[in-house]
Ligand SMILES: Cc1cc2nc3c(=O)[nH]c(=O)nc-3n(C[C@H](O)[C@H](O)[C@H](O)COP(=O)(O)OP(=O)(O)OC[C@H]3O[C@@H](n4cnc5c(N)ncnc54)[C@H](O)[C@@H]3O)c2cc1C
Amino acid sequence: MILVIAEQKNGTLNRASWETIAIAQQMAGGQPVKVAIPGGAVGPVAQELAAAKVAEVVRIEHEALEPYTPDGFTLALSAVIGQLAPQYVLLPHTYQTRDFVPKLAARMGRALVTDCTAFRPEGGALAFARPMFQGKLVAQVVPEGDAPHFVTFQIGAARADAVVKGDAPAAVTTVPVTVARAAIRQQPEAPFQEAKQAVDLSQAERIVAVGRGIKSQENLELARKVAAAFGAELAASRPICDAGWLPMERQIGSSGQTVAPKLYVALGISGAIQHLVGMKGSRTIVAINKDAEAPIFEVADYGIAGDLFEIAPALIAELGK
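May I have this chain by itself in the form predicted alone?
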């Protein structure tokens, strides 16, 4: 059996959870797939997950699980996983997962493979593709030891709309857990936001990103107009954020956020590997760069070799019609 640990916040499901469910369905090969959702009150989210073609949706509810703490999640999930006894436990590679799953795997004494992009059969087992050295190499990792094996998948490793839906809602059950408040050592504060406009780019459906080709901070206004025309979030490659032209929360790449929107428009981004690993899972990539040999065109679905200061205003005008 494969168990997916879905993620929600304030009753809203993280879109990456659907991607992980899609991967679990592809991996299953006849095995049942179950989805667990932890939190303080997860009834509505559990019903949303029940639309997927899975054997069961498991509610893991306890007041000590809201707000999230790594101690609380580790205590609750280790008990439920021990009871369900899956072969694999799959999770989306989110900030929250990165915070608690190493502790969870260590507590249970099981193997953990993180940040995977794919899987394949390997000698009767499964090997998981894991990019290394900022995407320059891809390791094929086969977890050893007793089950369950914990595996996290990059955002964009699968498409959320690839989830197979069931003919009828899946059964939703509740597994009771005991989490002593005294065992939780963390005192969480409100999530940090640098500004009221702070955004989780991994949840954006459309993104317009800018690179060095924008030339100066004053020219960002043009990029903002392009983003507004597409109804998209504005993002950037690392040099733009390092220069302080946009906040670090807007950075995409190996040292920033990993995204997989439906539409990704790259303005003046050459396509260094550090940036590509953060956005190559986008469904449709449009690149605008004056250098026809720029690496970004190797991953782009549509490429325009030209001056972005001529092309962007034309795009804005066309989209405004």
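Positions refer to the first chain, counted from 1. Rigid core (definition): largest C-alpha set, two forms, superposition within 1.5 Å. Since we're looking at a predicted model, the values are computed, not measured. What changes on going to the form predicted in complex with the ligand:
Core-aligned CA deviation for residue 146 between the two forms: less than 2 Å. Core-superposed comparison between the two forms: CA of residue 35 displaced by less than 2 Å. Fitting the two forms on the rigid core leaves the C-alpha of residue 11 displaced by under 2 angstroms between the two forms.
Give me the form predicted in complex with the ligand now, not the form predicted alone.
The text that comes after this line covers the one chain and nothing more.
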């Protein structure tokens, strides 16, 4: 059996859960797929999940699971997974997954392969593809030791709409769990956003984004000029904002803004997955990078492999004509 652990917040399902269910269905090859949904009150979300063609949706409900804490989830899920005895436990590689699954896998003494993009049969078992070395290499990894094996999948590894729906809703059951509040050591407060953002990059038609290839804060002036020449907003990868060279509100990626402009020009950005998830929906993507192997070229429509300090001035001149 393959068990997917879906994620919800305040009764709203995280879309990446559907992606993981799609992968589980593709992996199953005749084995049943079950979906577990942990939380405080998960009835409506469980019904939503029951639309998928799966053997069962399992509610893991307890008042101590709301709000989410890694201690609470580890206690509840280690008990339920022990009972259900799946072969694989699959999850989307969200921030919440990163926060508790290593603990859960370690508590159970089981393998955890993270951030996978694909699976394939390998001598009777399954091997999972995961990026390593900042996406410069892809590893084929096999989990070792006793089942269950925990595997997390990168956001976007499958399409949410690839989930096979059932003819009738799947059975929804509840597995009782006991979680002692006193055993939970983290006290979370309510999520919040920082002060209202002054720029809304999601509305920009064109964006010129600059990465660490720009080298220094002084050189940002060059990027500004490129942006002006394109009639574009200036944005950046995370390290530029980390260094304080541009405000956080101009950061594109999983921890920043998600944008889909008509034109996205990436200057000296390597194309880490956390950056790509924020911009790969752009209509036309241009990448300028001196490393012809940089992962950014995998999502670009047009690429120039070269030194941005030579290409940017030429572009400004050309656009000015």
